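One chain comes next, on its own, written out as structure tokens in the form predicted alone.
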Amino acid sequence: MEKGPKLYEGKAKILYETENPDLVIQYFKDDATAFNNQKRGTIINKGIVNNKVSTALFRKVEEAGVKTHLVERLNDREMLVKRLEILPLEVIVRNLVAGTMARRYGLEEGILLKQPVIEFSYKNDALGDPLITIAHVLALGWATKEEIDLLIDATEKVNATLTKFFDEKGFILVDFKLEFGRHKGEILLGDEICQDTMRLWEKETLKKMDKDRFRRDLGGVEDAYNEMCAIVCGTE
């Protein structure tokens, strides 16, 4: 698949078109940003990592039954994708309290919930990516309630899967985010799956395996993304 033109460029990836007008070509990069770009800097190969995570954890939850907008990596840095409208909503689930949640409601980190919440939030860097009720989304026409009620489907799949399988290799799924676009009028799962957009605690130590080592400058943020590499990935 030949690359064509850059269609956009954002903090973690860059879209470039092909000769499909349906297909364009993700490529991961390096850059690492935290608190809506406020905190920037470099984690060494995290877009090779990146790439091949979210490459098995989309073929994962497709077999579960969530639809994506993967079609094939293509190499270290780049995947073969499906051309999505993106919606202008982050579906956000928390299984424990953590992060945004622990704060907002002055809450202590670690606190496991009753059951899974699932947020929207606006994705806007200049707003703070607020959070936002299905009201909102309804009202603004950013979706209907149709594809809401498939959202928090393909959402609670992807929850259930993911939760499952990490736990069975010994880490617990605190929380993620999810992004949504339409492919020729349908909805798909988009962006990418990875430890930039989860949080993933080790059961035993409650070690940090996530993105959270380069937002709190705990170290060691490359080996931590080349491990959970390796858990996911196997050998590939």
Ligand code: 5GP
The other form holds:
Amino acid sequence: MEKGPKLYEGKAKILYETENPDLVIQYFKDDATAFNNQKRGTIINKGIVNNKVSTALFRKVEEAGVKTHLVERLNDREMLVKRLEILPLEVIVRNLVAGTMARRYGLEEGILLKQPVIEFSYKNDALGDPLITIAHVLALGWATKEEIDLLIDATEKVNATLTKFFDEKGFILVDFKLEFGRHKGEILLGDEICQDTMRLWEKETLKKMDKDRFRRDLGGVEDAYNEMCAIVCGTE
Ligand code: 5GP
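Having looked at the form predicted alone, could you now put up the form predicted together with the named molecule?
Every chain and every other molecule in the complex is listed next, the one we just looked at coming first.
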């Protein structure tokens, strides 16, 4: 499948049209940003790693009954996906307290939550992706009740599947972010699932194996991305 004109360029990915109006190519860049674009950098070969990891994790959640936009990984940096009308929401799942939740409520990172929390943010860089309630989403007509129910059910399945998968590999899935969209009237999981969008801690040492190494200048960023890629995808 050949790349057509550029459709959209984001912080970590570029979308290209294809000859099929229902399909687009998602190109994974090495660019890394954090804190709403205030910190910028490059993580060498991040695009290649994130494309591989996302493909493997999308396949895993598909097996658990979650429909995703993945069609196939085309090459190192390109994934063929179904075209989505993306909902303007970030769906965040938290199993342990970390990041924004720790800051917002003045809590220590690492507290195990009694039950997972699913929260929604309005995807808007200029506003800093503010927290939004389901009542707001429904009142604004950004999604229907049926779509929200479906999306929560899919999110719970993703959390159960990936928490178990990473636990068996020796890692804690602390939190992650999902994005969903509509394709021919159906809600599909879109975007990516990788170390840019998840917090993963090594169980024994609590070593951070994700983008927090870049956000917090912890060093060993590429090594952590490569190590998790080998664990998730096997060493091809
Ligand atoms: P927090 O809200 O604590 O910053 O993030 C919670 C989880 O969602 C983390 O795993 C983080 O990587 C992911 N996340 C939240 N917002 C974004 C975002 O705008 N971009 C990316 N790549 N991940 C996000």
